[in-house]
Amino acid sequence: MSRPKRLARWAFERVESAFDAVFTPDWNPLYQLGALGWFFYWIVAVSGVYLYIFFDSGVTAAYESVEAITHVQWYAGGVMRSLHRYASDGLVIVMMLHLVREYVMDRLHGPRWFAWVIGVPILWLVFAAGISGYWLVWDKLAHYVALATSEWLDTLPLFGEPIARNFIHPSTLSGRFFTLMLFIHIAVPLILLFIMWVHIHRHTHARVNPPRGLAIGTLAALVVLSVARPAVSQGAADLGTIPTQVGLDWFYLFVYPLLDEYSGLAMWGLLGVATVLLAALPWLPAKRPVPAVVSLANCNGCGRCAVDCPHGAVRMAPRSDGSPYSEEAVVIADLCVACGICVGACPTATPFRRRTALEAGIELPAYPLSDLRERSLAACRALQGNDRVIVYACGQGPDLKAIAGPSVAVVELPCVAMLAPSFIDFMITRRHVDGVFLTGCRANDCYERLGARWTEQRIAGERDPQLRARVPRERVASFWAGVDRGGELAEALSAFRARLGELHASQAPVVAARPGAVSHAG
């Protein structure tokens, strides 16, 4: 990750830390931007269906029906109209924050390109759906949007005759126009829904619903806003006059003031270039990950790797080597980001193996398990004291050099969830260290989506492979730091070492070393 992008990530995470204090990490909206986008979409859809029931698509009836919905039925229709408006604005906010945040977090290269590129047409569809909705109200703002949009479209060679002339006199406009706009306003969100599904379909365990408390709070805030500041029209459209002053919704209509300064073709060119550049970002120079590989000699077809892979890159297929197992793991190289979570899920990824070569059923060629064991043992040989700790960390956290010391060894992994629980067992019960400390991304925003969650569940015995009961849990700790909490990480590690020292003073070793074993190295 480049230094400017890492600094931007640090700034994002500082804000997220403040939100953690207000909302708690489980309800932090900045960790739920994608899920909130879906939530806002459904609010817009439900409120839109309600408004459609009472909407009349006539030249004068359109405005009159919207006014009746807003004022006569203010307690229901008026609230629904405001919810429709504010949820639409909320969708734009979380969508843009999600885009910027994914870029800053560097989640767009390699196999992640698909979700990023699919997100580009989502931008266009959201704005198309929102802008078409403003036409239906047919107030002064709708008249302005209709004129500006039709003149903008007329700069393209799409129509046989200018469509802007339909909005210069009352006699040129018919009710069929509103029927057409209503069709567009319904069809575009339906297409958007399909594209949104495609956007996430490669991800396993994708979050499309925010936590219940956050969802209830968000909906309540929208309802309060709708009652306190209801969305209203800006006076009936009059085709005999050109609107000169209107109140813009800057979330959707920010481009329109620029059309007064620049030609339509220039704006099409600007947006076209911006779209192409946005879609091309995943192919900027970046290191291509080496995908995981399967060793059929060590694969029993349990399927844990396929279940735990956050990116759907591992699938189960019928056995091909004639072994008695029914299935085998197959890696889809184009989807693999080389996070190593599948390795941590494999029951054969155990460092206790001595009679045969240490090779799991699935491994990362760049980070073989045999190398991980040797790196772990080598890092611990020089540790001193009764509070010896090995820190397993991913590279998406704070600077790890700052926490290394005479009693602390650091081993970096692509993702902490690559570490099978048996490694923790091995390092503690064989007395290579006094404790194991895990750290990396923020708890609710793992770079690989699910690494921190899977790790915690494996240690707690809630997910296979589980950390064995014989491993004293007081000798295992974790702190999910991100890039901005280096100081807190150092404090948590220091407190853990102090606890290990107290354990040493108060009790005999929990597990005796096996005969012939050396206390500091295997």
The other form holds:
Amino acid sequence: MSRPKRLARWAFERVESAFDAVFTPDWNPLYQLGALGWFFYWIVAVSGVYLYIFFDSGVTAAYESVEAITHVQWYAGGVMRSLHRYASDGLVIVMMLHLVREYVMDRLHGPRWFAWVIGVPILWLVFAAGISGYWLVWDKLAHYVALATSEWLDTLPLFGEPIARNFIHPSTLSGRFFTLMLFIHIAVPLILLFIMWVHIHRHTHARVNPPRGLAIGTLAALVVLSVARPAVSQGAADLGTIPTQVGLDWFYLFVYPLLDEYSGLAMWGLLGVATVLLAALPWLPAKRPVPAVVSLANCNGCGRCAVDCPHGAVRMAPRSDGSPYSEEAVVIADLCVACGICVGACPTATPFRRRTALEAGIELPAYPLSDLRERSLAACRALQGNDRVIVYACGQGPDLKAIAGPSVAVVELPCVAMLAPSFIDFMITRRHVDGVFLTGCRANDCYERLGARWTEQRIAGERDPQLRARVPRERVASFWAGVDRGGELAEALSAFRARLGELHASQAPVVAARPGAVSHAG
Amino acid sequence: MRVSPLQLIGQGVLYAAFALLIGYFATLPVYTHMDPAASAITLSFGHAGQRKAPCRRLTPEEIAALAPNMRRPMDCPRERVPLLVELLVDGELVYREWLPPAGLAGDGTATAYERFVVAPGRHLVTARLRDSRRQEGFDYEHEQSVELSAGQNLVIDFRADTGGFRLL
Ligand code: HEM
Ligand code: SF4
Ligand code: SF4
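Having seen the form predicted alone, I'd like the form predicted together with its partner chain now, please.
The next block holds the full complex; its first chain is the one shown before.
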């Protein structure tokens, strides 16, 4: 990670920590920006359908019908109109934050280019939808938007006659143009919905619904705003005049004032270059992770890797090697980000194996399991004390050098979920260490999306492969840190070691469960 | 989910901030696109100029030289002359432009779309247009005194079939 990016990330996480404190990590809106985007989309869609029922698309009828919606049925139509506008604004806010955040958190390189690149047309469609919406009201703002947009479009050599001519005099406005706008305002959001679906198409368990508490709070905030400050029109459009002063929706229309300063063509050029640059960001720099590979000799076709892969990069296929199992795992190399979560899911990834060489059904070539075992053992060999801890961490957490010490070893993994629970079992029950400590990204914001969640569930025995019951849970701890919580991580680690020391003092046996369940031969 | 009262208050504050952010920037600050105390004149029309060269009757030899399915008595070059347009407000030249015909072959309509901001009040507006091969002078000219109110947009249109310029 480059220095500026680490700094930006640190800044983001500072704010997120504050939000964690207020919202709890489960409801933290900054971890739910994409899901909030979907939520706002649905609010806009539902309120839009309501408005459509009462909207009249005639040139003069349009303004009057919107006035009636706003004032006659202020308690229903008025609120719906306000929700429609304010949820659209909310969509822009969370979308832009989401964009910046995915960039700062580095979630756009390698196979993740897909969601990013699909996000670029989403930007254009969201703005096109919003701008066409303001057009329909046919008030002074609509007139301004119509004039400025058409004058801007006219700077491109697209139309024979300037389309702006439609909006300079009552006699030049055609009703058909209006119907076209209504069509655009319905078609663009539908295309947007489809592209939003494509956007998350590669994500398994994509977060498209915010947690209930956050959803309720957000909707309540919008409803209160809608009642306190209803969205209203700015006076009927008068084509005999120039709309000189307008209340702009700056979320959607911030480009328009620039058109009074710079030429339309320059603005098209600027937006065009910005779009291309934005779409190219995933390759600046290009990253090519070495994808996971399946070792058929060790794969029993259980399918856990396919279920746990957060990036949809493993699919199950009919067996190809004549073995009695019906299926085998197949890695789709172009989708694999080399997080190793599949390795941690594989039941054959167990360090207890002695008879055959340690090789799992699915492996990261850049980080084989046998390496992981070697590194773990080597790191622990020299540890001293009765509070020896091995810390497994991903590279997305705080600086790890600071926490290593005479009784603390650190082993880094692409993602903590690469660590099969049997490794924890192995390190503790074979007494290589007194405790295992896991750390990495912050709770609810795993860099690999689902790594921390799967890890917690495996340890809690809620997800296969489970950490066996014989492993005393007081010897396993985790702290989900992110880059800005180095201090808290160090505290959590010392507290854990203090507990281990007490366990030792109270002579608690390392292996609490069934006697004889563990052989110490290995 | 256990949420403490303090957290609930904090959430309320942040939701309120979010709502205020939206509520404010959804319409404010007001943008001044044009001085509301001024008036505008918009020159806007589309018109095709004369052909650059007149149609010419082909000689029998020339006709014979053409492919049989292409034979025709007249040769009409498609390219049109650009329009020369002038606009004067109170006798002062505010606009003088050569407007080229559209289309790759230069045979399309030439279009004008231009806005001028003027003070409200009475103005003498003079619009002139040359659409022929002539080298000097204008084919159309229209002069009219108009009273403009603040914010008003006077449109100067041109339609050859109704006699040229007209003010809307
Ligand atoms: C309407 C607007 C948008 C919505 C509703 C939306 C929604 C989402 C959702 C729900 C996810 C999945 C999050 C998860 O489950 O981990 C996601 C991922 C992503 N989005 Fe968006 N998004 C929008 C616009 C954008 C834009 C404009 C960009 C950037 C140009 C973008 C870039 C990304 C990236 C890079 C990911 C993948 C992150 C990863 O692989 O972990 N999105 N988006
Ligand atoms: S390493 Fe495994 S879990 Fe991670 S993306 Fe590749 S196949 Fe999926
Ligand atoms: S988890 Fe392991 S054994 Fe199961 S299908 Fe995947 S590679 Fe094969």
